[in-house]
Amino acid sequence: MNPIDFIREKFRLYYAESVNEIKAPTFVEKREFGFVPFRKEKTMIRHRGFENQKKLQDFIKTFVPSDAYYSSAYYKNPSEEKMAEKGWLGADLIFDIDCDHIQTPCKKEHDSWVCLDCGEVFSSPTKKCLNCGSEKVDEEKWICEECLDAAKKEVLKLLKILEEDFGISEKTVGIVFSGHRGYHVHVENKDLVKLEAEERKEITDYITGAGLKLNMLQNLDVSKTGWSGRLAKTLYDLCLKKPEELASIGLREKTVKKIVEKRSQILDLLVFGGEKGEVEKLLGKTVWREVFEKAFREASVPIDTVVTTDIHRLIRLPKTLHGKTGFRVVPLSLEKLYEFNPLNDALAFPSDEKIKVKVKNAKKIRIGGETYGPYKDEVVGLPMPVAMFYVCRGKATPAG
C-alpha cells in the first residue's frame, strides 16, 4: 500500500469511529470550510458551506480530508466562490503561534537542510549542495518536547496581553493546539469582529512590539501597564537569574558581570519608578542596549502577524487530523494548557497497536514518553502513533 493510501485509511478508521466529537464552530451556517484531499496536488477544495452540525460531519465521515479548515470570517453567503459575493459580516480575532517563529536551542540539534537532487543533509543552513551544487535546498524543520514548550509559553504570554492590555475575558478566548508546530488562539468577541485589517494590524504592532524603540519609552516601573510596565517585569525578572543563567540565554559575560554587579540598584529603580536614563547610566550605553534588546524578544509574542490581519483566513477545525503528522487538533482550557503536552496528548491512534515502516531518514522523536529514533534505511516495528508520524512526515513507507 503506497502512504497516500496508507494515511487516508487510517484517518477513515479514526473519523468512523470519532467524527461525533467533532463539534461545529459557531454560527456554522455563516462560516466557509475547506478540505485538503488526499492526493499528489494537495490543492484545497474551498467555498463549502454547512447548514449545521450533522450535515459537517457527514461531509468528512465520508469525503475523509487529509487537513479540514473553517473560516475565523462569518458570511452571508459562506458557499460563493467570489469573495465579493460572498457578504462579510465580520471575523474573529485569530493569533497563531508556531515554534518556528521561536529561538530555541533544539533547534541546531533537529533542524536541517535536505539537498533536492542528491538527497545529502546538512546540519546547518546552506543555500546551495556541497555534495552536488543543486540550488534546490529545502529546509525540514522537526519538533520536539522543548519548541513545544517553547510555543507553549508564548501562548501564556499572549493571553496576559490580551487581558491585562485590551482587557479581553478569558471567557472570550479559545485555545487550540494545531496538530503540529503550534497552537491558534481565538477571540470571538463582539466588540472585535468588525474590525478590518488595518486596526488587526495595530493590534500584531503592539503584540509582536514593531516599530518600538528604546527612546519611545519614557520610564520603566514593574507597576505601570503597557509596555513600560511589561518590559520592567522582564527587566526585573532578568535581574534575578543567577550569573549562569545569564549566560545561557546569549548574554556577553562582561554584560552578566554589569547585571550582578549593579543588581539592587536596577531592581530598586525598576520597582519604585526610574527614569530609562538612569538604567542606561548604570549598565553602561553598551550593556544596556543588550540587555534591553533581549528584555524586548522576551516581553513580545512572535506571532504570524499575516494570520491575524487577515479577515478571511481559514483556521483548523478542532477534533480533526493534521495530515503531516497525524495528530489531533486539540481545543484546551486555560487549566488544560497548563499540563498538556502535544506528543503524549494529541495521539490520535492506539500506542499498543503496531505496525512495521521502511524508515529511509528519520531524525529522534519522543512520542507518548518514548524515545524513537533516529532511524536511516531500515524496518522497524512503531507504535501506530509513531508510524504515522513520520509515514506523514514522508519519511516512512509501511512495510509489507
Contents of the next structure:
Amino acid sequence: MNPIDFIREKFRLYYAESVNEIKAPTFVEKREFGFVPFRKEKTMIRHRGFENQKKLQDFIKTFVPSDAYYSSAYYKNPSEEKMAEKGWLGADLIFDIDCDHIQTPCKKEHDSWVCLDCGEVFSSPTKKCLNCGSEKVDEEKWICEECLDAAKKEVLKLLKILEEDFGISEKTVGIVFSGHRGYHVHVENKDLVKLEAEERKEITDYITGAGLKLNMLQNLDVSKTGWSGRLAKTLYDLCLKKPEELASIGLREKTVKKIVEKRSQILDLLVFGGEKGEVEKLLGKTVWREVFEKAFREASVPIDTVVTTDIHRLIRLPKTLHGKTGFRVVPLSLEKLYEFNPLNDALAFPSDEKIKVKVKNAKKIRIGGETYGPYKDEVVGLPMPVAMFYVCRGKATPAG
Amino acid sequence: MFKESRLTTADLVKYPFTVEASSYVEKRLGRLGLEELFNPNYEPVIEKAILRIKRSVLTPLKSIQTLKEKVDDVDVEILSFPLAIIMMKVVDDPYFQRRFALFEAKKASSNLENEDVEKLLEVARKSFGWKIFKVDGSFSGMLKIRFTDYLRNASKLREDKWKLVNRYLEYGDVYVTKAEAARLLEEEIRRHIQSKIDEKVVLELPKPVLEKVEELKEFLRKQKKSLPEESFGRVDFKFFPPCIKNIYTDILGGKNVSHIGRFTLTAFLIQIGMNIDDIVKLYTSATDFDERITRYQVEHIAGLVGGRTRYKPLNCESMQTHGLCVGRDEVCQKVKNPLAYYRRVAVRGKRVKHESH
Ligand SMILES: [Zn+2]
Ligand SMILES: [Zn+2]
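Having seen the form predicted on its own, please provide the structure of the form predicted in complex with its partner chain.
The complete assembly is shown below, putting the previous chain first.
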C-alpha cells in the first residue's frame, strides 16, 4: 500500500473513534478553519467556517485531514476568501515555542544535512554537498526527549513572564503540545484580542529581549519583576553555581575565577540592590559581557515571533493529528504539563498493535519508553505509534 | 456644573475633545446640536473654527509647546472645536486632516504635561478608558498604566525608551513619568480626533458657511503648493502601493515612522524619479527632522554619497517582516516589491488615460 493511503486509513480509523473528543474553539462560528488533505499536492484548503462543534466534527470525520488548523482570529465572515471581506474582529494572543529555536547539545547528534543528489549525509550544517558539490542539501531535523524537554522548560519560563510581568494568570492560558516539535500557548482575553500586529511585536520583543538596552533598565534587584528583576534572578542563580558547573555551561576559566572571587559581593548587590552598573564594574567589562550573555539567554524565551505577530494565523486544532508524526495535538493544564512527555503521552495509536514496515534510513527514536532504530534498509516489526512516526516522517513504507 | 468632574470650563477650552467637553457642547446647543451654530449669532464660532484649522497648518510642530493662545470667550473656544472637525470632513484632504489632529493633540498634550496630575488622570480615564494610577513607595511620583493602554500608543513611537522591553513592567502595569503619560495621551488624542474626522456622519453646511469653507480650501490649496506633493511632476501618488502610501501619509501627517520605513519610502521615491530636493522637503516640512541630516540620508540612499550604491526599497516579504505591509490588494498579489506595483499600475493608469481621450 502506498504510504499516503496507509496513513490516511489509520487517521480515518482514529477520527472515526475519537472525533467526539475534538472540542470546537471558543466562538467557533467566527473562526476560519484550514485543512491539509491527503494528496500529493498538499495545498491547504482554507476559509472553511463551521456553525458549531458537531458540524466541525462531522467534516473532520469524513474529510480525514492530514493536518487541521483554526484561526487565532475572529472574523465576521470567516469563510470569505479575501481578507478585506472577512472582517477581522480580533485575535487570541498566541505563542509558539519550538525546538528549532532552542540550542540543545542533542541536535549535534540527531540533526543532519542530506544531499538530495547523491544521498550523502552530513552531521554539521552545510549549504553545499561536500561529496558531489550539489547545492540541493536538505536540513533534516529530528526530535528527542532532550529537545522536547528543553521546549517545555521554555514554556514554563514564558508562563512565568506572562503572569508576573503581564499579569496574565496561568489559569486563563491554554497550553497545547503541537504534535511535533513544541508547544503553543494561547491567551484568550477580551482585553487583548484587539491588539494590532505592532503591539504584539512589542510583546514578543519583550519576551525574547529584542532591543533591550541595559542602561534603560532599573538597577538589578531580585525582588523586582520585569527584566531588571529577571536578569538579577538569573545572575543570582548563576553566581551560586559551583566552578565546575560554570565551566560546563561554557564560561571561560578566567570568567569562572572572577565570579567565584566576587561571588558574595555580587549576591549582596543583587539582593540589597546596588547602583546601576555596579555588578558590571565589579566584574570588569569583558567578564561582565560574557556573564550577561548567559543570564540574558536564560532570562529570555525564544518564541517564534512571527506566529505571535501574525493576526491571521492558523494554528493546529487540539486533539487532531499531526500529519508529519502521527502524534496527537494535546491540550494541557499546567499540572499536566509538568508530567507530560510527548513521546509517551501524545501517542494516538495503540502500542500493542504491531506492524511491519520497510525502513530506508532512519535515526533512532524513543517512543513509549523504548528506543527504536537506527535502521537502514530493513524490514522491521514495530508498534503502531513508532511505525506511524517513521511512515509519516517519510522514513518508512508499510511492508507487504 | 460638573460636580462629577475635576475639569473646569477653562479646562474644556484646553481639552475640547473630552467627554466633558462634548456634554458641555450638547447642553449649550440643545436639541438642534451643531446646526444651532449656523445661526448668525454664532458667527465668531465659525470664524474661530476656521482660525483653528489655519493655525494647525501654519504653526511649526516645534513651536506648539510654547504656543500661547488668548481666550476671549470660552464658549467660542469650546464650540469651535467640533465645528472645525466638521469643516475638516468637508475639506476632505488626508494631509490637512492628519495635520489638524496632530496639532490639536500636541497642544493638549503639552498642556497636560504642565497640569496637576489628577487632571491628567481624569482625562485619560474618563475620555479614553485608561487604567492608570499613581504609584506609592519606591516609585513614588510615577504613574502606572495598563500595558494594553501603553502599547496602543507607545508602539507607534520609535525611540528605544518606548520599547516595552526597556520598561519596568509589573503584573500588567507599565511605569511611566507624568511627562511620558502626557506624550502617550497625545497619541490617543490624535487618533481620537482623526477618527472623529473619518466618521461618515455628514452635516449639511448652510451656504454661507460652505462659502467660508471654500475660501478655507483655497487657502489650504495655496499652502499645499509649497509642499512637495504638487511638485511631483511625473510621480503620481495614486499609483503608490498601499504600504508606501501609508508610510507617505504618515510622514506628511507628522507621525513617527520607523527608520526602515523612512528608508524604504526614500528609496522608493528615488527609484520612481522624484528629485532629491523634493524628498528632503517632504521630510522637513512635515516633521522636525534636521534638514542637513535628512539631506545626507536621502543622498546616501540615492547613492550620491557614501558607498555609492543606489538603494532599492524593501521587497514585499521584508516589508511584511518589518510590519510595514498593510495588507495586500489585488495588484500586490501579482508583484514581489513595491516598485513593481507602481510600475504596473502607473503604466496601466497612463494607458487608461490615453484611451479615454
Ligand atoms: Zn551530493
Ligand atoms: Zn534532541
